[in-house]
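The data below hold one chain only, encoded as structure tokens and taken in the form predicted alone.
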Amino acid sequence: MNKFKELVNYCLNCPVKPCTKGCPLKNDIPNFIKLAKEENFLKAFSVLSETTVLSSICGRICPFERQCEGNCVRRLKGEPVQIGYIESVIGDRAIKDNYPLFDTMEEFKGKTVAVVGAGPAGLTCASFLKKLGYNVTIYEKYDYVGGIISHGIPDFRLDKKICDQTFKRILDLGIEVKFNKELGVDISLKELKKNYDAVFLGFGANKSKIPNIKGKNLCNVYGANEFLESKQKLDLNGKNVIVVGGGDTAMDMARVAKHWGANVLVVYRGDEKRMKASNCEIVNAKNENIEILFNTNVKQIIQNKDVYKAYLMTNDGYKFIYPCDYVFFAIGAKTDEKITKKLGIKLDMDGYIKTDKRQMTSISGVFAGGDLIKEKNTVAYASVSGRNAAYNIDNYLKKFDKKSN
């Protein structure tokens, strides 16, 4: 605890909060750590909760060095303020001393939404209905929610035991999830129109994109998204394993690669100042000896026989050939397009679901949030598209009722 009261007395407590604006979620951090100072964690827990309700996970994967810790005065000579571990001590109490996750509740105001997705963008959007006093039903795909956030950081980045803390407090609002239903499959979006007052979509665009290259089809090559949200496990022993991307998700499949064995090369087609992963994992990645080769991309790749070759050229034209085992794509994702074609909805000519400025989509009553938006990729604005969403939603049945009267 005495480390702790140092970290939050190194906060200035600026009051134009430049770590706030950095913020995607727009967290009160100058209130919430003088609050952490005065040892009021209970206060601090619900200044949090006005704005997350990922507070131990947020403060634990955020890639803070480009968002609220990038924007710290304290960095300008020095360090900045460690605003996520401070964010994530928080949270951990609450959930420890189980803090309620919201002050207040309104009272049920007889209507009903769904919410599709429940990851980040889907959790967020549910609580934050709940907390505004709507009857709130999950339909999630697989049996177990979180998303990504599950089944997309490994559990070396991310203990799971949090996790599950987490979503267990935002379900306990009284929030009813429907596992093991797919849009499309099991559900219809005309089902869910038809039985509640508003459907909002947050399944997420997880489907990796991988270049039109020869041997883009083969069976040992992969899209990292695919493969980390299957949960499936490979024996990498000994084995090499190229991964192409220099995002969160690259270092993610990297490094989960290199703890089952097997011997790492990413490549990555910039210099290491583009690389958008958050510096953190790239130092992680080193530190564990996988080598990352800058300015280089795949061509192609060729199997003969059970021997895979990966050929690669370097920016300036230099062409060589590497042996591989496996081959992961990590260079960004997109919507699956056999669901969101199938609904119905005017999407944008990348395949992502468009939406006007209060994220309803061109069927009224059905909203849109996170990547499915082309919002960008991560928790942080995930979440802050669903509590948006929510706000979004609830004028949106006001103004129904008004003109239903």
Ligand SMILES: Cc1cc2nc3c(=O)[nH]c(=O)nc-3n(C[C@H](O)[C@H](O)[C@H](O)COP(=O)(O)OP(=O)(O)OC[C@H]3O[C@@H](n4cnc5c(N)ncnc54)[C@H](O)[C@@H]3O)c2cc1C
The other form holds:
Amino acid sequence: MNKFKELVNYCLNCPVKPCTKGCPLKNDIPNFIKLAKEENFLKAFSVLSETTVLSSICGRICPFERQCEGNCVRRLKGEPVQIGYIESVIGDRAIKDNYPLFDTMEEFKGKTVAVVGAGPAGLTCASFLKKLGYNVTIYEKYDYVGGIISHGIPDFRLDKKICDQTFKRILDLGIEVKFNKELGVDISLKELKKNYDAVFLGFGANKSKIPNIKGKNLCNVYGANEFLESKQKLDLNGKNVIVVGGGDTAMDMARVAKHWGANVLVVYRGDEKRMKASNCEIVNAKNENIEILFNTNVKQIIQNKDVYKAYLMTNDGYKFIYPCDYVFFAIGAKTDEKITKKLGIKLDMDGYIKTDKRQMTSISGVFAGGDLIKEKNTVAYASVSGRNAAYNIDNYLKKFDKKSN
Ligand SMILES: Cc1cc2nc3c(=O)[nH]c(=O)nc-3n(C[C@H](O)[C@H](O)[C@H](O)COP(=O)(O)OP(=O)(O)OC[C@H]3O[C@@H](n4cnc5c(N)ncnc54)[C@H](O)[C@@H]3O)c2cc1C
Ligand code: SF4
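Switching from the form predicted alone: structure of the form predicted together with the named molecule?
Whole complex next, starting from this chain.
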């Protein structure tokens, strides 16, 4: 705990809260750190729970250098306050000592809301709706909750026991989950509209973008997003694997392949400064002897019996061949058009669900959030969009009541 004391005492409790400005969820960082300095963990957690239900998770995997810690004034002359770590310690303490997730819960308002998808957007929306006094039912396509937290981010990067405990506390608020229910397959939006007072769509956008090149449909060529989501295991011992991309998904895919025994080459079209992955993930990948080839693209993949070859080209036109066994594309993700096109909701040009300022879709009473509406692809951004949608749904249902009276 002495190390923790040192860490919290390093915070200057700046009154203008630059760190909070950098936090997508707008967590009151100076305030919860001040309470942690006073060893009042119960109150520190209560400050956090005003804005988030995922502190133990965000405290571990947010890209801090681009968010809160990137804005910390301590950075001007040295290292920032370790805000993420402090948040995770408080969140873990709340789990261990069973602090209530929310200080107060409003009385049941007599209305029900359906939430589609149990990722960070859906779980956060459901939690805040429950706090606001609504009955919430989540429809989830798999038999577990968490979305990409559970089926994307590898176990070696995020302790899944902490995640399960976090999710249990959320569901213990009294949120029902209907598992193995896929919108567009097992249930329709029409049914949800009919049976609930409002609907929140938070079913993510986890279909890999694949470049239109020769060889993209070969057997050993995968989209990294679907591959990780499928929880499939491959024997990659001694195999040559190419991972294309420079974001968190690329780093995770590369490290998963490395942990399975592969020789991994990451191919990225830009230079290191342009990589979207968190700095620590790039460092971790390099420390695991994953080679990264910058300013290079895969132009085609050829298969001859069991032998695969990738044709690579640098940005200045130098071409070469790399023998490989598997190729994983991690160059971005999009929505599942098979589902979104069925919904009868307006989509933008890239296939994301269009929403207005209140996060309402083109169908009245149907809201959306998270990756599905092109948020900034982080857990914190998905979560804040779920939380804001809960307040927007509350306002909508209250206005709706007034109109019908
Ligand atoms: C490999 C990888 C690593 C990442 N690493 C980080 C990181 O370190 N830090 C960070 O902040 N962000 C990270 N991200 C991004 C982050 O995980 C996402 O931005 C975030 O999970 C999006 O949340 P969401 O709730 O919108 O969608 P998701 O997390 O995708 O959740 C959607 C949920 O909806 C369910 N679903 C899908 N379709 C249907 C349907 N038709 N009917 C019912 N349910 C459905 C899914 O099963 C899932 O549970 C990573 C992403 C990936 C792919
Ligand atoms: S900016 Fe840094 S030092 Fe200032 S309150 Fe926030 S965490 Fe503390």
